[in-house]
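To begin, one chain is listed below as structure tokens, in the form predicted alone.
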Amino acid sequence: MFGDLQERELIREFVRQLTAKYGRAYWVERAKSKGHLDEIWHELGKAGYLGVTVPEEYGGSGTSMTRLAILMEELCTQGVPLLFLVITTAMAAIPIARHGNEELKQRYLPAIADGSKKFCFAVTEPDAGSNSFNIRTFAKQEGDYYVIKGQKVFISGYDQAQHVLLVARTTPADQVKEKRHGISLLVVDTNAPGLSAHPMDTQIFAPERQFALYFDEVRVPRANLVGEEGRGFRALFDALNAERITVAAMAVGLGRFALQKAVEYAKVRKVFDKPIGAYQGLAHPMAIARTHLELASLMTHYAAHVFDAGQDAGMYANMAKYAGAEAGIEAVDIAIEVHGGSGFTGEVDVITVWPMARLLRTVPVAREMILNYVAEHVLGLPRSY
């Protein structure tokens, strides 16, 4: 079910070798300076790992969420999370590969695979939040162009990307029979006239910054439409499910990174003449955290397996994201506790993991919305909102 175990180990070994060169210290330095992770990104591109979600005929190695999950999980286990693996390799490449026309595939997929182009993904709006169908950004057709007006927020890495995969309405919400209709996806160049961006003051320890985007009569060729006009929800769901799976892998890896630090410290730090790892008050929570991380990892890889099989992965992707985020937070929390007061210092480098681990409970979809989804769509309970 989980593919070739030898291939999995080859991916993990490649990541370990890469992070021996561009490791946690490299990532922390870039996070502090808000610098870019270009070196490791280009190394991944040269080795073919940015093409794991790109079909072979466009320079990739075949669409595989499983490979991407392994790659992300191991990078984070080594303390080097790469957010662009979520927003470019998962959220942009997969919708274009599955739903884009031939021109779009030829134009963008080879550049995604070799790492020469990055995408950001724009769906969230100030007044829409978790309700993606309530977005107001509108793309009006005028001849061979769409003219876009609206606003997006919490757009990761806009300053590093060359393109935005934009989710917009092409039919007003009050003119469609089903709320999911009238949604379209468009590729917009980040330097398009009328598109402006402002950094948001988010306090997350990471190299990638968050932006608010403003579309003021931005003109985009109709050829940049991904999929059918007004039927973009299919491509959107593919992007969101891929996002959830990759984020779940990220959370698991971050939890493993922090927990391993705690284990190493608990073996050598002595209190009352014994290593603190010998005391069940710390040993049991660490053992539980590791168990929960492994369970979340299994759920993540199963979700990727279902996604790769072309089946509806919504249930499993949401469950994986929930399990990964909760396990990651649990592991980071016990890691801080094991280190005591020193756990709050930058030198130990555990508290630095907490903001991102905690963020992943809330984004890209809040745990409460996942539980609503499971209650309604899996258990068949009445809708609560």
Given for the second form:
Amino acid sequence: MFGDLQERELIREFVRQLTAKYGRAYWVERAKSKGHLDEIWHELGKAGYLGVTVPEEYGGSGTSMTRLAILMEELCTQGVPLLFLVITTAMAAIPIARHGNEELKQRYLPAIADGSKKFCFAVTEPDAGSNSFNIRTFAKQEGDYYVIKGQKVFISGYDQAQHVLLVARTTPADQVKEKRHGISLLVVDTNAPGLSAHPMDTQIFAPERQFALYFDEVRVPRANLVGEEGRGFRALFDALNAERITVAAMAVGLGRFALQKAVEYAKVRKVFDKPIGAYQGLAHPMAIARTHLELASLMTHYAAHVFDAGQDAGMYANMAKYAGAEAGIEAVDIAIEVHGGSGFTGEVDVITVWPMARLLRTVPVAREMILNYVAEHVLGLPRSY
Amino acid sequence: MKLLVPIKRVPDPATTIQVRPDGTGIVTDNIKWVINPFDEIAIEEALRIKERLGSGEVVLVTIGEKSWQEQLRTGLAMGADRAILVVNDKPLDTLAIARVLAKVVADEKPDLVIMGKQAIDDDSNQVGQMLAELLGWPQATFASKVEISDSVCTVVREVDGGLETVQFPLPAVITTDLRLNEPRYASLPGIMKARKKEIKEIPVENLGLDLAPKLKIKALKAPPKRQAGRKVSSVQELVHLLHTEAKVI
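Could you output the structure for the form predicted together with the partner chain, given that the previous block was the form predicted alone?
All chains and molecules follow, beginning with the one already shown.
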């Protein structure tokens, strides 16, 4: 179920070779300058890794969350988290491949697979965060077009993407039986007339920025609809489950990156007679953090396996995201502690991981909402909200 | 054109090597094994030759335990077409290795054998030369540039103080130097295809060769630890010490 073990090792080896060239220093420099990561992205595309979620007939290697999780986990283990693997490779390619019409697939999937096109994903609104079905951005049908009005927030990577995969209402919430109905996914060009964006003041140490998007009568051809009109929740769930699995892999990898630095330091750093790694006060928390990372990794790969089998991966994707985020935070936290005061310097480069690791507890879905999901849908407990 | 690339499994160059207490070998626990980096360059060059010519076959061969197929699989993921694993778990010296390869060459009849100039573990730098001798083929060692046209091969060799260009007919043996090329990554489609490619296993006993070692490793020793340096207070003192103590001037 974990894919071919040798294949996994070959993918990891590829990542290590690639990050020997574009490693942590490259990523840190771009994180400081808010620059793009085009060089590594294009190399990934050239070597076929951006086709990891794209069917073979569209230039990919077949949809595999298992391989995407391996890729993301190892990139992050090497200190090079690439957010577009979440928002384009997972969240755009998979819904388009699974639910898009032939024209959309032909138009976008080969370009996603070779790295020439990037997508951002727009669901969150000022009044619709955890409650996605509350979205108010509306796409009104007018002849062969949809005309879109509304606002989105916290949209990562808008400035680098050519397209937005937009989640909008095509029927108002008060006119549908179930709240999840009446929602549709549409591909919108980032340079479409009427679409404007403003960067948000998010304080995450990463190259990608977040934007508020304003849709003012943006016209989109009907052919840009992904899946059935009003039944976008299926494509949306595929996108969100794929996102959770990829984010879990990201959190685990970031935890590994930080912990590995702490372990190396604890082997050589002597404050009294012995290396500080000999003290169980530090050794045990590091051993526990490592164990939790491995457990989270296991759950992530199981979720990917279920997803790849075409089954409902919701429960496992949620649990993986919970476990990954918590294990990531635990590992980065002990890594900072092991380094003492120098853990807060840029040179040691673990405090720099903290905002992103901590972010992943809250987004893309808050820890509390995951626990609500497990309580309600897995345990069958009554809903409180 | 058929290109045969012999490869060897070696410890990752980034590994810290420890000698076993009895001096008979190195500690192999927790060692990450990789393709000898010079052999990786040879695989890359074979793939480039095949791509330039527009057709051909790149065949990998290694001599070792069954687990060595991992390194063969890596080479197949880079793009080689198939592989041969001569299964052997006894120590072989360089001449024995060259004899096994000569037998594989006799069976496979490649137009060109291209391999690393040496393995980074024992640094022998002998197998390519011995193989060419056993086959009676031309050889070009330390290649930094390879060109092939109409079964004539031109190789630029890295020699002391410069470059030497040699030309010879095929079949031949070429050994690769560091600056020949930069090996490619295994692409994702390459990794996926590698799973289905053939690795043929041949037990070394079936080759009917005399492989009794002529060379015996008597002992391995780690290099002595570097001593700390010493600070001197003046140029005069330095010159004095270089003259009287180090006796180098």
